[in-house]
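Single chain ahead, written as structure tokens, the form predicted alone.
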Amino acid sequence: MDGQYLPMSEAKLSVLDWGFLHSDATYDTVHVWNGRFFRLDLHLDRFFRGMEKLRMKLPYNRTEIEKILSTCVALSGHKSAYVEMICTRGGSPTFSRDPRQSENRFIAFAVPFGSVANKEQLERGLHVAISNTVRIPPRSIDPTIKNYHWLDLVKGLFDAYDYGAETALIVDINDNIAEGPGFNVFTVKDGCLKTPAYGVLAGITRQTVFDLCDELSLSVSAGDIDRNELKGADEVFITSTAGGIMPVSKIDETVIGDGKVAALTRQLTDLYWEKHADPAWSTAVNYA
């Protein structure tokens, strides 16, 4: 932060970055396993995308943010790790309103890994809830911009909680399936995979599933998921980069498939921790 590697105890935000008064940011977050950043350059690509898109500008090729990732990890000295990159629209110094006056700030930072489902919920399988809120339209907002607008999300959460579900999944403006607080949702039918494809993040882990379907000869497409499709699915997974391919067994009160973690389910997680240590997939924390 502000050109300094400190403990995130010691960490400051200024209360008039636009970042925090007005969710004007953009971000990314990597996490690191067993040492190795994975899939790296796809989340740097999207960084950078979203900066340009957003107007912004730093100080900081792409070599150089690519550096501090890898320092903030190694000082932190962890081997698995979720680590985030931000850039705010930062503040203006004469308090003005117009976008173009303000500095832009940009923010890293390392922490230890943590995931969507915990070991339990891994092992047997998400309780979604389907929830009636809106996702923001992408006429609104792009959702190829990894943002920090998640109020649609969080009340998402409260009618999952209020369910009695683990967490939620919210509807597009056609009432179609979208995805969830922080993860994309895939069915299995019949052996093909499908992912919604409106109005939602292009997430890194959902790509990921594709160039895996790809290496594993598996018909996988994007497009319109209803409600019925998604209960009637013979498995579902969703996807992240906090925790990967995670299963669900249950959406409202329909259990899905046989209410247990099924093969390609299973075949598809396997897979995508052993490219954790692929060189092609992975790079290596300079922990020196």
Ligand code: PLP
Given for the second form:
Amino acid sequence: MDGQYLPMSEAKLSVLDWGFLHSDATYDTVHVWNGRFFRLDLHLDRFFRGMEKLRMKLPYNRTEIEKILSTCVALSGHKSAYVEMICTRGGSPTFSRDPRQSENRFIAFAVPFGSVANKEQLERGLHVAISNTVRIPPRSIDPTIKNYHWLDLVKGLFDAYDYGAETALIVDINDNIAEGPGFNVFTVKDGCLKTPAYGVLAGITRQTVFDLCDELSLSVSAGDIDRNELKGADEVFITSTAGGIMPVSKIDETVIGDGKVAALTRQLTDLYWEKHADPAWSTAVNYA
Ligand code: PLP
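Given the form predicted alone, state the structure of the form predicted together with the named molecule.
Next comes the full complex, and the chain you just saw is listed first.
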């Protein structure tokens, strides 16, 4: 940050930054697995698109940001990492309330790879609760801009914990399933996959599932999914950079399928991890 590489403990942000004060920021998170970035181009595309929509500008171009991210990983020494790039509105040197006067700020960091689901949950499937909390609608915040408007998702998480579940899905304004804290969701029914279309982040892992389905000649679509359709699915899984494709075995009190990680979820998960070594899907970190 501010043109320097620092240990995480020394990376500090001004409390006057609008990223902190108003959640006025966009970000992206890419992961590194066995020394290789996974689908870095797609993450950079999304990051630059978000900045453009928010009318933010940085003094770095795409190649420079790519180099900064690689250097963060190399300095951290991590072979598997969670790498975040952030652009905040920053602040105005004259304390102007006009966002056009702000000096936008770039921050990037690399920390050890983390997952939504732990090892046990990956083996048996997650227990998810559907919260009545409504995801902030697209007319308020464009969900394709990756953002920190998470109060709805965090409320959903507390609702899920109160219920005795491990994580949450929250709904859109029409009470259809939207997404969860840091992940998209898919159903499998009679061999066809489906994921919510409205009011969700276009996740890179979600896109990856579309690409893997294409390769496997599986039918996949985006559209409304209500609570009954979700609970009546043969298989359900969630997708995130933080963990990849992760099985769900129970939603509220409903056991999904036979309650075990099922065939298509397994096949897609295996192929997803295989792609991490494929140069068409991944880029080597420069540790030199
Ligand atoms: N939805 C939300 C709200 C998220 O924050 C994230 C990731 O952080 C996702 C979905 C999954 O997106 P991706 O697959 O790009 O990690």
